[in-house]
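This document opens with one chain alone, in structure tokens, the form predicted on its own.
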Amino acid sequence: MSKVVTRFAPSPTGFMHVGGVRTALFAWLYARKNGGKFILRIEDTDKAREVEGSIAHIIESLKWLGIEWDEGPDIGGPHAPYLQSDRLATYKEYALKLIEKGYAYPDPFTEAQVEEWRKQAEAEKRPFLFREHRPETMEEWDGKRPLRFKVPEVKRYEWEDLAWGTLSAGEEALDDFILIKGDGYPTYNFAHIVDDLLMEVTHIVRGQEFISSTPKFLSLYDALGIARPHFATMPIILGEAGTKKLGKRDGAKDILEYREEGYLPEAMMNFLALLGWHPESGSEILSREDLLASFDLARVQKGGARFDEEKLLHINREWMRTLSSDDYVTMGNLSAAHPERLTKIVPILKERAQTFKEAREMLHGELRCLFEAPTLDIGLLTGKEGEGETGTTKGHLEAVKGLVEGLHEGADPEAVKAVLMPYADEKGRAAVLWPTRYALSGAERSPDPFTLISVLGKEETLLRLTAAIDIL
């Protein structure tokens, strides 16, 4: 155990939930922080629940986030194969070792018998324990019936957790669980222990739900005569309300849905790292390098971590703001009729959009006016004229047009503002700036007139002002 080896071992039974990805991230961070090795292993022994395409989806999800592995099903490695379904002979070998030691036996009972005992225990309000019905004589295992583990000793177990400290559980957590099912496939409880042993895994990072099963695992380590790896428990991820575990009904999504919605992988990694962990510095915006430098399992919290959508949006917007204008357009898959104007409005998008999906919606919504000449409503155009001021809007627009003609091409919003504001202050800001903005945008909501003029450019601005004056 001189070198740190961690692993992520998901089941290919559907989409990648944020909880699973958070576990992968923490295991990867710990391995990288300590100069160790990170392994990707696929636990595909539950064929009834396996979803086609899930393995490729797992790999794509991790790669999108920037989590890479040293050994895995797609790249191989010294401990191949990395699909549990390809390791059945290995599990049988270790099952026979347990039988030889007297720690495993074939289950002679039918499912109906076991269910009857289960119902009886429920009626008597006591936990169902299979070991209370253990057969007195053990038959020879033919490989066709389920093989059960025979708990060597019923006792209280205590273990150290790198994140939670000392944990313990008693006899109620120990039972004769199934090692290999009737279909020949191992259960998780058995297979992962064999795999971790052979793949030389030193540190197991996993969710809080595995605490109650740990005594079973410790009992199996003892039966096999192998050293325990180190354990590190991650807190559960709670929904927005912070009252229950995040689930599909609470908005839990496939991790790649966030990619489609326009989240950056750097932001997603940053956010996931803060779900149950915090750096000593207290910083909230953390790069991959920051995380690798500061990650420490001892700073993982015990209490549930609330999935705060607003915090994720904030972090994503901060990461989007770090991009150059060209990268923003490229990574956001943004397009418009006038590419040169698109680059100019990136500062607007950076200020307002929290995801690239929002940025795209803005381009087709309130910012559409920057790429298409508007259709004007004369009532809205003259909407700021007060009583006795009929006709003043036309004069104001003509004055603004004259001021714009004096601007140099490419003037930025501040330069435009410096030219227009003295006139607006003299005549009334609403009376001047409203019709100017509406004449250029044709919308009741749009960027300010100075930004509009800067983005549209001198020539297009004059054309739109002229069109509005002609209507009047």
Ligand code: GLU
Second form
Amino acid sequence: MSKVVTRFAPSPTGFMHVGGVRTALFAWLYARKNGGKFILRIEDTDKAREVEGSIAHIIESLKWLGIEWDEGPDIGGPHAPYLQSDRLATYKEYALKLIEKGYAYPDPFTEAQVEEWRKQAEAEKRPFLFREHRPETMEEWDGKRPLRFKVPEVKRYEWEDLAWGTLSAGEEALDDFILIKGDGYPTYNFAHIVDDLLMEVTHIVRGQEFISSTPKFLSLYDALGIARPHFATMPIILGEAGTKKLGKRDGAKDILEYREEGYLPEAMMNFLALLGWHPESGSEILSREDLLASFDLARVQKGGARFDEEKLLHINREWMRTLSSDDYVTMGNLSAAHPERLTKIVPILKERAQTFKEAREMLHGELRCLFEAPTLDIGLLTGKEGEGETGTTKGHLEAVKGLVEGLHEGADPEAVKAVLMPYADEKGRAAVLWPTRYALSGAERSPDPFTLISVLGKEETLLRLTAAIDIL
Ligand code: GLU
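Form predicted together with the named molecule structure, per the form predicted on its own context:
Everything in the complex follows now, all chains and molecules, and the chain you saw is the first one.
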């Protein structure tokens, strides 16, 4: 078999969403896995739907994920240009070839005429087929009229799909579709076939929405006398509930929004790879290397892939946990008043935060007490004094203070615990540990007192304990 060449061919009609990136990822993985090439081609032939800035956005999204291409609009390559709007002369050349072979004709009809046929077919409850209205005589193509394909043979088509197996469709799927529109731009149906041929694409990886048009593509391959490439169809991505197609709210959003929310690209790639595929090993945490070693188009599933937000969060947390404390702080854009304390609480963040956005929120929420001295409420401070214990809190805090004074600098939570626990066990855990924790945090919920002491350090701990003792 010739060298594998795959491509990602997005239309610049807006931001990149999960489905688009997943297709790009699978095409890229397959090419890399097989030592082949991966091409980025921009299909900008529908000028009305084009959204400014989309191309830069597509490139940025792919780069964020670490998907690199060997040929593309930004880096060129042997089959340049990679922007379809710059290839109009090439499509015209192939259009003329088809005319010459008798497989294309200019559409001589007015919109009103076509509309009438359409209505008539509808009234008779049969599909409207353009090929039933072919003009008697072929005019010369002036480049201003739409150019239509003349399906050479109306027949049943069968084809192999690497993921779906054998597929087939009957004659109703074939029609004289437009090759070149009145504005001079080719249709997707035509342009992608010419480009895939010239760019030597061996495997077409794309979404399920193209299955119904595949017979049209096959008849065009036949008319041009070219070999079919391999097809691999990606399953649709279903929303959280697993019943309907993914909507804007549950993940069909801009992929770069995930970056803003503090997802790691490794996690996103890992998660996307599992949308419609899984390795034989069944493992869920997969690095780029793991994916490259195990990916195969033949293992792509047919059924819709559920977009499971919880799974994404879980995978992201796992990837965040692999970072060193310093990297965690830097990559998470974390900042706080006392950088040394920030580094110390990374283990807590690693336990709890599923995204860096959550980590940042924690620093301003439940972990804020680590960076800002609290204001205390006497009622809460003494709130755990049991019956017959009224007024004992002050004494406990003084005792704790004494124990903290004896700690060595930089004691970790375990060491702090070893020093405090005997006293707490003797006097009552709640009576001692609650006011200690509250005196240090001023919050009803916070990390445990040992962690607080370890992170705050001796000096700050003693200041806070003294402040609590003073108000009692
Ligand atoms: N331009 C098409 C799209 O964005 C590409 C389909 C294909 O990969 O052939 O949907």
